[in-house]
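To begin, one chain is listed below as structure tokens, in the form predicted alone.
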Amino acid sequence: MTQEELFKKLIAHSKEYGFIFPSSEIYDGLSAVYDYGQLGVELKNNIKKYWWDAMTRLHENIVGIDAAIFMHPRVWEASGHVGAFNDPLIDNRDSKKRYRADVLLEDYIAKQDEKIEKEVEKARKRFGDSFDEALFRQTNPRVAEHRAKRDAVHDRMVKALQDNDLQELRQIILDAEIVCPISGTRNWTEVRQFNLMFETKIGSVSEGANTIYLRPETAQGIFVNFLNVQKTGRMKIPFGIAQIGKAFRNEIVARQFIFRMREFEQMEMQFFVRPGDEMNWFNYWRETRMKWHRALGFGDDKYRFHDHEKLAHYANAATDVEFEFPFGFKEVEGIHSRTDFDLGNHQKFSGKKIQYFDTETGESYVPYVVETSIGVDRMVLQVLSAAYKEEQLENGESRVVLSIPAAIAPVKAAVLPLVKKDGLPEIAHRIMDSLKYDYNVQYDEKDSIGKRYRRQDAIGTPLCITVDHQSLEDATVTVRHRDSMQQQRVAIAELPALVADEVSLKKLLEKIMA
């Protein structure tokens, strides 16, 4: 199975097990808008609870705001998005087709890229123990004739953004013979810049309305909020920032299913430093949101730094936290040194002073601050891509099965009766009253036991709980474990503390500060 079909799999399965559907199906729906569904919703809250947990319970100097998503129009020019939010864009006349001209140079590379671990893996295979690796990639004609295109595109690709040079794109386009992934030809227009932010009316009248924007990040609502949350929480630099909530982009070239859309949720955290120190907090947040990621337990191969060579207006430095989706190394988080960027345009834009007395220096100073950002529908994608598997089971019977951490699982316990009768039922219903007010707990008395099982699988529910005849005897039942399949006999009584060792954020919590 390539990796675009296990793609279109998974974004069957998303859909037929209630995480994600289409927005407005039934009117065939709108591009790049999504809606999560009872399980896609679960999960998704799971996630932000484990993001907002790990920031605002394991730092003691980190608090939490929640603000509005219309803001003033003089945020977004002083934050610089109404002169500078752009995106280079391309469209292939034959086709009639739109890209991202950055995004088509990237995908050149990443081709290149591929090659050369293609001959990479065939030269292993052939040469077998005495393969010197290092060897061959300094050596062998074919890698260096594709390293050689891939740097050539990089490097005039790196500059032509740095100095926002639209026809020295599309250049770079033709002379690397790009075609259209539609047409499959080259016959491309000029390249234009787009203004990302969605525009909306506020007034009680058209005539007398004025124009505001959709906030394209949540940042600003951090910033503009500094003194309010400095001053009413005493707090004491440095110190953190973090919000959850939506932003609006009018994505051109929305693609990936929720991986881009036009309608998202970001996790954000602004910390605020010292001048002259941002760039250890930067390092310090660089390894501690790495370790959020890796502690979910999908693999550290998974994910790779991305340092920027082009950097922001706003930043000094940055880097991107890269996961392995089916469609390649992707960005699902980024930290950005911001410097005092944010805060010094939005007192320069207000005329209100901005600033923070450090009674250790005796000095006032518009801090410098160090940002995390990361996309909730990016998370819930690198979830269930990382947590899909089909597996051949030694019976000769398959299973599809979501590998979900279970302290982020939807459901975290089902409860299965085997039979309608007998009493079985008013046991498993007592067994739901004692879980449920701790956990999302499913009861299904339908089907099979091992279509049930099944269901419980497709959805990641970690364990199961059946109730049988011995159940009436002596007050036990069989749990069952998602990934093992292996079944153990409990105490009714001794099921909470069991559910809750199984799906415990903390362990998650604990991994990231060990």
Given for the second form:
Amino acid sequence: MTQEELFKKLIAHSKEYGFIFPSSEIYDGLSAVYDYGQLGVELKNNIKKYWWDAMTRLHENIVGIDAAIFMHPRVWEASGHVGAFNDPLIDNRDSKKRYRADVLLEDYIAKQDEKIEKEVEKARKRFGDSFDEALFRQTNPRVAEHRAKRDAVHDRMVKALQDNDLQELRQIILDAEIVCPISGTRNWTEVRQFNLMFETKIGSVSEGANTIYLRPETAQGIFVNFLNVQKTGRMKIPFGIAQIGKAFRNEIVARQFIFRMREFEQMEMQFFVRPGDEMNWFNYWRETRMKWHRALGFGDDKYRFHDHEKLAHYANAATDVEFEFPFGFKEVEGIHSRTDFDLGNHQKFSGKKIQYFDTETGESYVPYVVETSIGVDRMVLQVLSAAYKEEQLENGESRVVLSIPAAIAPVKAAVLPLVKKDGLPEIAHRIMDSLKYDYNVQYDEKDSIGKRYRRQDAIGTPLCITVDHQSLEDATVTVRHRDSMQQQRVAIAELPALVADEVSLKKLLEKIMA
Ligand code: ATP
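Could you give the coordinates for the form predicted together with ligand ATP, as opposed to the form predicted alone above?
Then the entire complex follows, led off by the chain already shown.
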């Protein structure tokens, strides 16, 4: 199965089993907007809890807030979003399709990379054991040709983006002979800047309507509440404020499922530090956030850092945590050292003093900020794509299983009476009652037990508890484990402890601090 096929299957599976639906589907959907179904919302809530607890419980100096989506319009001037939160857009005159100019170029670069990999694979097959890959990459003329094209476009693009040179961006597209994937032509318009913020009106028109924005990030709600939280919570620097909430961006390149959405959710934490201490904290959060990801157990090689060489003018360090999705390594989280840019600008734009009096040094200052910013939806996609497996079983059958870490699985256990009679459903319901206050558990009595196991495998339920006739005699049940498919006989009275051990979020959280 190619990665592309895997990704298609994942999207179909997510819909078929009630994880993710296209928005307003009966009206043919709304591009880049998705709804979470009955299992998707459970998975998402569990991911959020994992993050929230990792921030606010494992760190005594981090507290959470929940700020409104609507904010004063001046916030977005201070943050730089009104002036500079733009994407460079280009239209193809024949297909009338709109693209992000930088994405067209990135796709071109990715294509050259693919061509290089194909040459390497071909040669590997041709030369067999004697293949010297490093030498081949260095010396093969076709590889060199692809790489030269790639590097030339890459270097020109980086410079054009940095200089905000829209004409040059268009010229690179023309020079690289990039065609529109729909029309196949090179009939391109000029490149224009397009602001990604959604606008709406607040108040009635007669009152003099005011344009406000749907927030494109949650961070600003934290910055404008810095003093409120610091004072009311008597917080001492260093300290952090965490928030989970919706953000909106009018993304032009809407694709890759829930990777890039127009309405999405972020989990952001701004950590306020003494100026000069920011690099220590940046390194702390870089490591700590990577541990949070790796604790999920998908394999350390699935993650990498992408340190930014080109920094925003206000940042003095930035890195992305990238995860290997079926469409390649892509950003799931950004960790940025933002200096005093945000609080400093809010101080300037609001005219209010936003400072901290440091009792240790006897000085007042505008704190520096190290932020960690992660997309909930990208985490859901990360979990689903790492968890999705098609397995051939020894008995010749196959199964689709979602090996979701038990602590964040949507359903923790399924209780299955072997037959719908003889008092077995009653026992099963009693087991449900003993578990349902602590966990999301499912009851299922339809179809053969094999089919019921497959259904639970397909939604990632770590434990299946089967009630059979022996249960009537000795008050035991069979517990089947999702990944190993191993079964064990357990006393009903022991079930709460067994489930607790298996699905413990605590164990996951402990791994981060280990
Ligand atoms: P990208 O370069 O992929 O557009 P970004 O660098 O603009 O992302 P940030 O502004 O740093 O992203 O936002 C922090 C996090 O929010 C990202 O790492 C990502 O997980 C998430 N995120 C950003 N934009 C989207 C989106 N359109 N859909 C889903 N998640 C998003």
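In this text, rigid core is short for the largest set of C-alphas that superpose within 1.5 Å between two forms. Owing to the predicted nature of the structure, the values given are computational and were not obtained by experimental measurement. Residue numbers count along the first chain shown, from 1.
Colleague: Does superposing the core leave Val321 with a CA shift of 2 Å or more between the two forms?
Modeller: False for Val321: its C-alpha shift is below 2 Å.
Colleague: Please determine whether the C-alpha atom of Ala219 is displaced by 2 Å or more between the two forms following superposition on the rigid core.
Modeller: For Ala219, whose C-alpha is compared between the two forms after core superposition, the shift is less than 2 Å.
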